[in-house]
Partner chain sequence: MKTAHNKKWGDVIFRGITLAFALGILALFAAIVGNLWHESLPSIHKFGFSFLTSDAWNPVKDDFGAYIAIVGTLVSTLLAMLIAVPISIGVALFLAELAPEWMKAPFGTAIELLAAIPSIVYGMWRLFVLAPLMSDHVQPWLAEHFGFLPFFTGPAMGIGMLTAGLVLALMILPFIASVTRDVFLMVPQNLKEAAYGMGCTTWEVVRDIMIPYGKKGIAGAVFLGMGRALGETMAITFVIGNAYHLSWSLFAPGTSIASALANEFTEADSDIYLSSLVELGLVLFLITFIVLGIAQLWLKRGNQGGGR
Amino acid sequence: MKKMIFAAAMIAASAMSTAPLAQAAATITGAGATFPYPVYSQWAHDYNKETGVKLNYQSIGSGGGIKQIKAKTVDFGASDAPLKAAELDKFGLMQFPMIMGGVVPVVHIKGIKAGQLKLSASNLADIYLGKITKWNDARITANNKGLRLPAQDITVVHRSDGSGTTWIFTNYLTKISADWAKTLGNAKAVAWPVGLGGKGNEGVAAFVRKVNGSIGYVEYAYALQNHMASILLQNLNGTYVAPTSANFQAAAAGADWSHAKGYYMVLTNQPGATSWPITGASFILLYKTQAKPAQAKEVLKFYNWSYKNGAKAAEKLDYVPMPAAVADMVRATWKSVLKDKNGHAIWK
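Taking the form predicted on its own, show me the structure of that chain by itself.
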């Protein structure tokens, strides 16, 4: 089983490291997405061991992270829902991509193991629209010859908080279902027509594990950590694919970050025989003008270290590291965009 550090207390506890320092170590604060939390936690642990610097990160969902950075209560915000250039400019923010991964539908159906159940794109949408309510519905069994599915009600589980994971999931549903696009659309929080709400990826995972007959969506690391049964999902090419790091990479391969204004990039429903259709990136949000430049530099040092040294840990947790060329592009953006009150560059 892949080892992960989930609890915020575990990040704080890593500050007990005895790494030799000439002066008291810094603490950097952030809040937001639960999607990248497993890998951010591992990076924080490793970085603390090396430098003594502590990361205090609140895994509260992308909506909460955006609110906190706008309120200036944290050093950085984290969101899986990228902000468009107009919103970034309105609040004086910049964003950059830090990691990529997959959102995965998971089920709890007695006797069904990971990779056994196939769902077409339209069937997944119709389950979340409340149009398919039984696991043995003919539209599901037609794609699952030989798989015994029960005449059982489907319990839909979704996020209760404003969530970048939900943003990625509903972005995908909007692309593959005209009904979804017309009635609910793409947002961090929507008026779910059916189902139970869980807070964070952790809450959704807990509900699905508890309720037989349920389906939910979580970031892949949570599915692995909780030994959950992921599905085979039909992609844009019509192929049923499994959620794997290789298939996340296939979906991310076509991303041209150099042409993404403000690094705005959406990776759902990408072409390719093996592309996982619900792939997304996670972003860090910072103010362009920093009132505390020394603190902002500590944030940049952490993420610079993560770009350089975090790929192995990310891959172990089945995330897709940002390519080196993208990391170089981001560093150049730091140099040109992030300034102190006097207009001096923070990153040199």
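Could the form predicted together with its partner chain be shown next, to go alongside the form predicted on its own?
FYI, this one's just the chain on its own, none of its partners or other molecules.
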């Protein structure tokens, strides 16, 4: 009798364990950038309601995402730092942009509210280089007539972990400061000459909120949610602009994706009267030749749906959706580049 019950239990258990296997095709897996995680999970939620397909996205960081896709443990990787065309070719990968957003310098100075402090591009670079160390430095006050800045030490806050946000930020600094380009360069982590390191956007936000006289940089959504004092930053045209969705969009509008090889496009320091200078895109990485074409197709279907229906959700979360023209371009690339083992196109 006991044996019978045991056997019945075994059958039941195996039936239960095979059930999810049958549905496995309906789950797509991805890993990478933390910056687009909120919008990806919102899309995944909506998409799941409509189609029943699940997305399992691990926000482990851009570098992690690239590592995981190279190791083929996930269906797609995600990175805030685009890979160069040569590197894509080396690994047989393709990438496409999915969403855009802004990186925002925030300050914590007694009596200074959001949108009051103006920093020129070189001011920002010199602060992060450790060349400007006091808030009432003549180089800062020259741009801020009528604003009372204290004779306080500047505490610089940066990311302590490697990060796509840092990649975008240092990309901008590399473009506007020859000194920065020469001594530090553009990467997900650099040898910061000054300051404190906070782990993650939330770590930087926490340090800036705690330390009087500090400046840091975070994703726009973090600045908004934490009610942080963002600055007005001088853009390529010389105007001082505020970090707003409209200004991110302005920076993204001028981007010529059609001539960007392998969609390698960096949106920092773009021309335009209202362009926010530290804007960036986040990318999806896929293998060009797919061992599991059905699975790849599910990924494409999800992102196709997101291009079509995801704009509203993205804007609500303070991201900038990709323009329809760029989405069409990406679809064309899917068609021509993504193949199964026999060379048949996956996306038709």
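Since this is a predicted model, take the numbers as computed values, not measurements. Rigid core: the largest C-alpha set superposing within 1.5 Å between the two forms. Positions refer to the first chain, counted from 1.
Exercise. Has the Cα of residue 191 moved 2 Å or more between these two forms, judged after a core fit?
Worked result: Residue 191 C-alpha, core-superposed: shift of less than 2 Å.
Exercise. Has the Cα of residue 300 moved 2 Å or more between these two forms, judged after a core fit?
Worked result: Yes, its C-alpha moves 2 Å or more.
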